[in-house]
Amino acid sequence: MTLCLATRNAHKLEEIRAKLGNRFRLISLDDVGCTEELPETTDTIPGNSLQKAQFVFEHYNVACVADDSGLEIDALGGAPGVHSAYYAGPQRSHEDNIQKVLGELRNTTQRSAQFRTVLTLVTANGMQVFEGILRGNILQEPRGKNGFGYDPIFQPEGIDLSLAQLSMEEKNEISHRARAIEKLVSYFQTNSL
């Protein structure tokens, strides 16, 4: 059985392929011939995840799983959320995004936040949604050089390091994406496409 992961990111494809095993032939957007940008026009993380998976399923006639992720900061009412990638502007600069968040939190001690990933599976049998959450706090300043995005300012609960101070293997063990993928894998242990 063939399952498309709505990505062109080889690392993401390998990460999910390793967890799913040989049960499916996991392919990418390039493999189905999808060259256009997938739509992400909703105002929620689950909405964008569903929109991307539905687009691939409807246009390429293949079962698809798509993800969308974001950082949700409690003191900012859940922002940047669905706008995480371009929070500081269309240039999508990690550094600019980090500086904007730190500036907005300058005068508050409320620094709790979460990374959230939503995976949506769309098949001929319908839709399933799998969510992964990693709770933590926003640091006062960036720490570490690993990772990307907001990793240097996010400290997971129960860990004295930022995500950017962890190795990729350590991060992948606890990440919001890993938690959503585990739920997808569990679903496939008792269900088929």
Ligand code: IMP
Second form
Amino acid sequence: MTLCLATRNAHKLEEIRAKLGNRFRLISLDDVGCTEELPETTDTIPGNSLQKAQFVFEHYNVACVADDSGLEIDALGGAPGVHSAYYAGPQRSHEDNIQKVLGELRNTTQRSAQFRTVLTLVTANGMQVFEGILRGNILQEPRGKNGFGYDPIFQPEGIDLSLAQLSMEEKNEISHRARAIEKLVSYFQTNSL
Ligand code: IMP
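Switch from the form predicted alone, shown above, to the form predicted in complex with the ligand and output its structure.
Every chain and every other molecule in the complex is listed next, the one we just looked at coming first.
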């Protein structure tokens, strides 16, 4: 059975392949011949995740799982959320995004936030949604060099380091993405495509 992961990111494909084992032939957008940009025009993380999976299923006739993630800061009413990648502008700069968030939180002590990943599976039988959350706090300034995006300013609950101070392996044990993938894997322990 073939399952398409709606990504061109080799790391994401490998992370999911390692956890799903060889139950499915896990293929990428390139493998199904999809070279166009997937639509991401809804205003929510779950909406974009569903939109991408549905697009691939309908246009390429293959079961598909799509992910969408973002940082949700409580004091900002859940922003940047679905706009995380380009919060400070279309240049999609991680540094600019971080500076914008730190500026907006300058005068508040309420620093709680979460990373959220939504994975949506669309097959001929319908759709399933799997969500992973990582709670934490926004630091006063960036710390660490690993990871990407907002990792340098995000300190997971119960850990004294930023996500960018963890190794990739350590982050992959606790991340929102890993938690959503675990739910997908458990689903496939009792369900098929
Ligand atoms: P995507 O949906 O995985 O492409 O994530 C969208 C945006 O959310 C990224 O460009 C980052 O700005 C942010 N983001 C998602 N996951 C993470 C993470 O694990 N660490 C830091 N930033 C993240």
